[in-house]
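Next up is one chain by itself, shown in structure tokens, the form predicted alone.
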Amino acid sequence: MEIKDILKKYNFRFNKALGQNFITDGNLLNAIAADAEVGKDDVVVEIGAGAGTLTRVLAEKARYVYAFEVDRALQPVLDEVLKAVDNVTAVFSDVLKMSDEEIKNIVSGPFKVVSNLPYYITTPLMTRFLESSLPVTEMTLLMQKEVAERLTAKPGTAEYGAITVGVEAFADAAVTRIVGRNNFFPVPKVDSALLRLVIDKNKYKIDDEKFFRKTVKCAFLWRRKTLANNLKNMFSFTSQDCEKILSECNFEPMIRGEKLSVNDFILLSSVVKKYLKNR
């Protein structure tokens, strides 16, 4: 029975809220699954399973998956969709709510993350599972197209962020795929691009985690103004304090947030944080 069918059999009504917009095409199911490479040993976490298509899928591939989902009108949908397969657990709850502990109660060992994200929790989300302590090796996500430009740009663009920076300084990020908006039913606005994130805690050496990304945020908090003027609003610096901390860094002293690179910003949120310590 086609997926359609099996929504209707079952009256489901999209819910706009939550972004439901799922994947029926069987060839680009398995693209993501490889693109992802699930393999035979490999345990998954899919955040919004939907109506399962992409969950059956990556179930066919990957040792174990748990699959995540909020709106629980799909539960008989799901249950209709994954009756061949055994190797899956629907959770009927949000990762963006739940502890790195509650997580780690349901599934166990190190997981990779593959997703068709709803667009508005792209941001959240991996944010969520790059500042935490679970032991996610790689994720790969179905987002908007203009999302996945800007958390690979390049120093300097006007795609360039804080999120950008904060993506860089954990994992390698590269789109594996631009995936048209009619591969979706309902059909979005948007085209997509598929992301696979390799993630590298120890890819840079930052010693204080929390702090870096403070200093990241403060850097992009004003994008117009002068990474100067930033600091100055942000910590209250005198504009000598300024003055002293780009010089030390050897940045220039008009230089923008955008044009700095993560070993940039690694340099630069140690320095402020040793003249926040010494004043």
Contents of the next structure:
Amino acid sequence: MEIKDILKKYNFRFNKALGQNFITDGNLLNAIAADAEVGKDDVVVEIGAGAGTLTRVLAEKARYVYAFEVDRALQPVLDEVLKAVDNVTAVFSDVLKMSDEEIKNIVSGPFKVVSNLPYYITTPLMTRFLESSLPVTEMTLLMQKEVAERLTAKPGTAEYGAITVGVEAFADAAVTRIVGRNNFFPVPKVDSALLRLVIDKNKYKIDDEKFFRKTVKCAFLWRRKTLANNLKNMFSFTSQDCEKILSECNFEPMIRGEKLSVNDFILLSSVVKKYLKNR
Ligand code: SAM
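Just the form predicted alone so far, so send over the form predicted together with S-adenosylmethionine (SAM).
And the full complex, kicking off with our chain again.
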């Protein structure tokens, strides 16, 4: 039976607020699994199983799939679509409300995240996994094209922001394909891109991850202001302190946060920390 007929059979009503735009095209589903490099040894966590089309393809390629879905109305649909595979557990829960411990109790050992994301949770979901203690090795995420562009932007561009630095600091990110809006149903208002993030927490030497993130956040807090102004506001430094900090980092006095690379931010956060300690 076609997915559309199965949805009809269970009287399923799409919930726009949950970002429900499903994919049924077999070639595209296989391409997503291939880009995520899912293989027989992999445990996959899928966020937002929907009607289970991607779940089923992932299950055919992976060792095991844990498919999280917040909408219980999809349970009978998933039961039917997934009855041909025996290596999937569907978990009906809001993944953003689960603690690391709760997830670890369900998924043991390292895993890859694969998701046709509900757009409204792209950033919180990505950050939730990137900043967690969970043993996630990779994330392959279908997201709004413009967001993927922002996440892979270069310093000095309008798209470059705190989230770009957060991704670049802890992962290798690349867009593997653009997916036009007509590949989804219902058809959304935007095109998508598939972004693959291979997590590498040791890519840079960042001693204090929490303080590094705080410094990055500070630099982009008021985008139109100079870095010195943002440092003053966030850490209550004097103008003289800021001058010294920027000079110690070898930055121009009027520099803005968007010009800084990850290495610049590592240097800046260690100098700021030192000044805070000696104040
Ligand atoms: N994977 C399916 C596909 O590709 O056709 C569905 C993708 S659809 C874009 C996103 C799915 O995520 C929806 O089924 C939605 O109900 C679910 N969802 C939304 N927020 C969620 C959350 N916080 N936790 C788990 N699932 C969520």
